[in-house]
Each structure stands twice: as structure tokens, then as C-alpha cells.
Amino acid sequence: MENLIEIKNLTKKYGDLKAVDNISLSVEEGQLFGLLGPNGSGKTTMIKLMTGQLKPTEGNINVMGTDVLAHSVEVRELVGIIPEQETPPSFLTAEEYLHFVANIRKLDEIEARCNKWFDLLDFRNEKEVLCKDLSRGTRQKIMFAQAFIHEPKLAFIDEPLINLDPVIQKKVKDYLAEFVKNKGTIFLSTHVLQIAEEICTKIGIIYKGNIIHEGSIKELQEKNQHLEDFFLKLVKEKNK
């Protein structure tokens, strides 16, 4: 398998304090990858850095083959991205934000692209609604959509059932596992690990900017190992 993403040697500072610390990494193609950190470990700045949204103080960025510092509107075009907090834009209804973004990727198909989205979700009743009126789970909706709207290869995923109900949120788990299954591929943070446990087939562990841990669930599996009960002794050990 290819390495849809390749990092080495990446710092993010801001002022003296290091985001990001001299992180090297790799995620395969076909790979569903967990970044996992308590809140404030860099988590969020590591999805920035790899989707061009921040400059990196040092190192390199290679997504899908292409040089994110030097080409970083190349790599938004080809990757989906969700970010913790973003939201859609307030004065469109979810139909025409969907439609906006299809139009800017020019896709073709668009009506249908959007009701499979609609139906997926169970959202097509607030399809007509503005943004701005929508619940925080409609709009977390709304957000997933724009980034697999284009059927892309790989997926920045930032906090990925934040605000979803249980049903959807099995939908949305049921989906990412099927995505993988088709060679898609996933890089997803977030600080639930039962999340992590239950959908990754690889995870990196982050602490005060630096990857601490790097490995599969499958291994911890086979140790009889709780990622919980891993991650948390762990984080007691840097924390000494």
C-alpha cells in the first residue's frame, strides 16, 4: 500500500511554545487513523498543518503525493475536510450550501449527490432550512456531507461524532468502516477513545505536541490490551 500521507520531522510553534514537535509520521492508503490527545495536545493543529490552513515552522507535508506547503489549494481540492468547529454559512439553507460546494468542485449529478446526503443523514426535512436556525447536530450534518460530497480518496476528520445522536452516529461509524473497506483512507483526532477503539485500524497517541505512541488497535487487542487503560497510563507516565 501507498502512503497517502507522509510527515517528517513537522514543528509548529507559536512563540516558544511547540504545538507540534518534530513529528514523523505515515498513514497507508486503505488505513483508518487515529490522532488521539488530551484537549490542547496538538491535535488540531497536526489537521491544519496537513491541509494547508497553517504553515509549518519546520519539516515536510506530502498528502496524496503533492507538497502541501507549496501547493496547499491542490491538496484542499482532493482531500474532504471537517473541522471541529467550523460550521456552514449562516444565510444559505443546507440545500443551497451543498449545492455551493458542489458547484465550486464542479461536480456533475449534483441533485443526487446532495439527496443521497439528505437521506444518508436523515436531514432532507431541514434541507430548506437556513443554517443559522439549524440544530448543532443538523449542522455537523451538513458538514459531513461537504466533505465526502466529491467521493475523495482521504478525509481529515476533526472530532467526528461531536453533536450527532446515537443513530446517526452509527450511521456515520458504518459509513467510515465501508469507506475504508473501498481503499478509502481516514485521519481522524479526537479525544474519545472509545471512538478510536471501536473504528481505527491504526492510532497515534500526541501529548504536549510530541507522538508518544504509534501502533494498531489489533495490537493492543492481541495483549488484551483497553486503549483506555493504554492511553491513560501512558499519558500518567509523560506526565511525571
Given for the second form:
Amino acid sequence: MENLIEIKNLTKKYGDLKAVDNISLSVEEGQLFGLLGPNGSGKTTMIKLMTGQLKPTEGNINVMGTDVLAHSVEVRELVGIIPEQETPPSFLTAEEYLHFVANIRKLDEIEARCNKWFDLLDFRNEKEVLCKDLSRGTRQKIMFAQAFIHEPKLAFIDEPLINLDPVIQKKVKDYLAEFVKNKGTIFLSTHVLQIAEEICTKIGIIYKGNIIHEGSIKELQEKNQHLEDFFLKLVKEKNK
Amino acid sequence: MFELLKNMIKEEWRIYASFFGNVNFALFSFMMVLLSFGASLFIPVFQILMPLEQIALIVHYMFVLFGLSTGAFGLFGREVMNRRFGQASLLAYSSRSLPVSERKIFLNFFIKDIIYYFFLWILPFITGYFLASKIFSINAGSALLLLLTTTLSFMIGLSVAFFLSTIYVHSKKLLYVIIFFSAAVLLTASNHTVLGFFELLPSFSFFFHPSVDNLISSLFIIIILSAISVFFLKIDYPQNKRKFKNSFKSLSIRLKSSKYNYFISKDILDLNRSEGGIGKIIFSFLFPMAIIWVFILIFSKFIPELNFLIVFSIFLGIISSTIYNWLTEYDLFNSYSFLPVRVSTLIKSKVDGYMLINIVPLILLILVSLGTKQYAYFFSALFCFLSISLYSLSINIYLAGLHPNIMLCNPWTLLKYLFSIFPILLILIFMSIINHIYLIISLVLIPVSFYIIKAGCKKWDNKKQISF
Ligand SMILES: Nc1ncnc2c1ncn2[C@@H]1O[C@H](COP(=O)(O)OP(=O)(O)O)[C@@H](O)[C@H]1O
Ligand SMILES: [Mg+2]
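Got the form predicted on its own; could you also share the form predicted together with its partner chain?
Below is the whole assembly, all chains and molecules, this chain first.
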């Protein structure tokens, strides 16, 4: 199968700190790849590098056949991104924000696209409320909708599902599973291992800017090993 | 009480220092000393043109203006800060999470502003004058006295801004009445060249007649206005979820003559729905113009060759470029960085929005030319306004990109800004003295500005954006 993401010898330094340290990685089409690691291990930095929001210190990144360094805007036209921290602008309503993003992405049939997401994530009642007055959960729903509104083939999700109630979490997980089934590809980062165990097809464990393990979830399940125990063991070994 | 104040000051320092480093930040005060030292050397030259009293009057109104703009930013900047630093990260806005009343926080905020700007601006400014007066024995009054009276002027400006914004929050109509009344006073004064009215500023009178009366009336104004502001303080945190029909769509259709209609529509909705709204434009724009009006009146009394409308239009152009600062304050590139948006796209959208809002100063220019009956000069003034407005915008964009308010606090950037604008300004004023018809040449600035904007876009696309 085709590699949608190809990373070679990627390094990102913040001053002396190597947030990403010589990482090479590839993600195939149709995978739900989970980048797991404790806080501060470099997950957000990785996603920002892959989507051209940060410039690497060294290394190459190719996403969907496009060189990210040379064509960062083009890459962001293709993919969808749910950032870790950003929330929709305060003074637009949910509906207006989705219109805004659709305009940036030069989409048509905007209303139909919006309606789909109002129903799917169940926030039609709040579409006319200013984003600043919305709960965190609803704002996250909007960010989710914004990332998928152009029906991308590949989406990056930084720390998904936090702030969402169990009902919506279930819906989102189902959506992602369906998305991957239809040949979509997801790259998500999380420090919540349970999420990874439930939905990812493949995982990479990142620790202090290094990938310390890569493999499929199946492998672990076959060895009858819990992700959490495995993870803690790896981190302990590294700390020695 | 003091703990809160201390933390606020620390926080302000931290915010700025984290952008430029402690050294550059301290350098700012040093540059103020140098600037005012240099300016003070010209006092004897100015004294040939006009009496010392008029120079002092201008200086004192400069500090009133400074207080007004500081106060306006302090208040309307709240939403801006919230967005920029995240909810509750700023002490002043975290009253809901701290066991302190909003009044107390506001009062601390007021005191913090005074202390902060005193050390950052006023003290260095007067020090420059002090050094010049000692070294070159220029005598224009005691530096210590000047320190007191300029500080008082600053505080008067600050409390007027707070007072007016308090009125604005309670009754917009009342504020419009006040603005209308002030405009009428200005117009009358300019038609009759009555300056006596402006000399009533008590902190100014105190400089020449240091009497207890003048001191008390200065303090009285400050205390009364700020007490009213604190007492009637209303911080609006609407509890109910207000709903809005999708106005974005219709707005962007109406604006579709711009390629960036969706960005402009978003900015308009931002401005409309957030605190202040038009208040921001009034504060950042009409009030400075009113004070500059006074300056021009003073100058043209002693340099009769100066045409009021022309000089007014030139300054109108410069002050208009602060509209760009407001437009960019409301946005942070971070909120687009995950979308397919270039920095230059955002800048260009701001340029389009800027042109649109420039209709307001344009209307002002038309009203002023009608009010002052200087029809013959109208077109020269119009050219000056358009070209200077666009030119200062382009310099702003080139030097500061999407962060004019922050970048211009960097002493080097500020210096470059001043050196790019002032010579042009002087040349235009000089040409207007020879014959205002020559001002048609100012239109050359328009293509130059577009070129600079283009270069600026390229420059900022290649730079990493400041993140907070
Ligand atoms: N802009 C920055 N400047 C300096 N250091 C940073 C910056 N962003 C992140 N870091 C550091 O890089 C490391 C990785 O951060 P991050 O990618 O956000 O981790 P994660 O998303 O896994 O929690 C952390 O040690 C963090 O402190
Ligand atoms: Mg992170």
C-alpha cells in the first residue's frame, strides 16, 4: 500500500532542547495511526511539523506526495487538522465559523456540509450561539467538523476526544472507524492509552523526542499484553 | 492590595520582556531619554517661532493624548488580551476566579498603568529634557515641576478615557452627545483661533503658576473622573447565550468585491459583537485627532503659512493607520495556522478591510473641510490623506507584520518607523507652504506603498510568527 506520510531523519530543536530527535516514520493509507506518549514528549511538535506549521531543524517530510517544507499551504489544503489548543474565534457563531472555514477552503454546498456535522455531532441547537459562550465540548465538536468539512483523505488529530461526553465520544470513534474503512487515514496523538487501544490500527510510542516502539495493536493483543503495562515498562526501561 | 498590584506590574513586564528580552525593553526607556534630549535641543529654535507657553501647552496635551490612548487600550484591549493570552491568564481579567472584587481589580489596573507608564515613558522623557537643559543650559522651566505636571496631564488623559468608556458602556447616546459637543467647541475655537480655552488644562496652568489651587483642581479632575468610573464600573459578562442568525454569509456576499471577503466579514463581526465596537474607532481615532487639532491650531497661530486642512489631512492619514493595529489585534495567526492560510493572505485581507474602514476618516475629512470652509484646499488635502494613510500602513506592515502593537514597542523598530514617516511628513508640509498644488506629487506614494506592502508580505511569509 501507498505511504501517505513519509518522514526521514526529522529533528526539531527549540534552543538546546531536541523536541523531535532524528525520527523516521511512515504511515500507510487506510491506517489509524496513534502517536502515544506522555506530556511533553513531542507529539504536538510532530503534528505541527508534518502539517507545515513549524519548520524542521533537519529532515524531510512528505505528506500525500507533497513536500511539506516547500509546499506547506498546499499540504494544509489537502489534509484536515484538529489542533491541540486552538478554539474557534470568539465572536462568530458555530455556524458562521464553519462557513468561514468552508470559504477559506473554497468549498461549495456549504450548507449541506454544515448540516451534516450539526446532526452527526448533535449541536444543531447551538449553531447560533457565539463560540465564546459555548462549552469546551461543543467547541471541540466545531473543531472536529472544521477538520473534516472538506472530506479530506488524511486528517491529523492532536489529543482527540478530551472534553467530549461518552455519547459523543462513541459517535466520534465510530466516525473515525468508518472513515478509515473507506480508505481514509488518520494520524492522531494522545496520552490517553485507552483511546489508542480502542481505535488505532497501529501505534508509535514517542518518548523525549524518540520513537521507542512501533507496531500494530494486534501484535500486543496477540501477546495478551495491555497497552498500559507495555507502555509503562518501556518508559521505565528508557529512564534507567 | 499591594500584592495584586505587584503581580500586575510583574505580569506586564513579563509580557513585553518575553518578546524583546529584558535588555531591549530597558533600551526603550533609554531611547526615550535620547529622543527627548534631542527634541529639547530644538526648544530655542521653536522659541523663535512661538512663546514658551505654547510649546509647553503642546507638550502637556501630548501627555493628555498619551493618557487617553493608554486608557483606551487598557479597556478595549481586554477582549484582545483575553484572546491573546487565554482566558484568565491575565490577573486583571480573572476576577471571577480570584476572591477580589472587580472594582478593586480595576483600581489596581488604573494605578498599575500610571506607575508603569510613568517609569517607561514619562520619567525618561523628562530626564532627556533635564540633561539637555543642564548640558546646554536650555531653560524652559524646572524639570522637576515638568515631571509633576506632565504626569498629572497623563493621569487626566487616562481618567478621561476611563470615564468616557464608562459612559459608553452605560449610554452610547450620552457619549455621542459629548462627542458632538466637543466637536462644536473645536470648530468654534478653530474658526476664531481662541486658544484660551485649551489653556484651562489645570496641569498646564500649574506649570506656569504652581499654586495649590491648580494642583487641587488637577487632582480633583482625576479623582472625580476615576471615582465615577470605578463606581459605575460595569463589566459585561452576559450570562444568557445570545443567539445570532448567520450574518456571516450575507455579509461576505455583500463584500464580494474583495478577494478576502470572508476575512473582512469575520473582522466586521468581531468588531461589532465585541465590547466597544465603534467605541474602539472613536477612542483610537477621533480623540487623537481632536488633540492634534489643538496642536495644529497652536502651530498655525505662529506659522500662518500652515494651512489647517492640509496639515490636518496629513495627520489624519497617520492616525488612520492605527486602524490597522485594531484590525490585527483581534487576530492571532495561530487561529489560522492549521488552515491553508498564508501570513500574507491575512495581511492582504487586513489591507482590504483597512481601505473599507478608511471611509470613516474620509468622511471626517469631508466634514472638517465643510466645517472650516477651506474648499480650495480640499483636493490637495484629500491626496495627502490618501497617500499618507496608505504609506504609513505599508511601513507598518513591512516593519511589524501582523503585530504592530507589539513590534512597535521594540525600540529599533520604532526608530525605523519614525524615520520612514517623519521625513515624508515634513516634506509634504513644506511643499504645502510653498504651494499646496504641489501636493499632487504625494500621489507617488501610492504605488510606492503597494510595492512596500508586497515586499512586507514576502518578508512575513518567510518568518515564523510570534506565538504566545
Ligand atoms: N515553542 C516552544 N518553544 C520551546 N519549547 C517548546 C515549544 N513547544 C514545545 N516545546 C517543548 O518541546 C517538548 C515537546 O512538546 P510538545 O510537542 O508540545 O509535547 P506533547 O504534545 O507530547 O505534550 C516539550 O518539552 C515542550 O516544553
Ligand atoms: Mg501536545
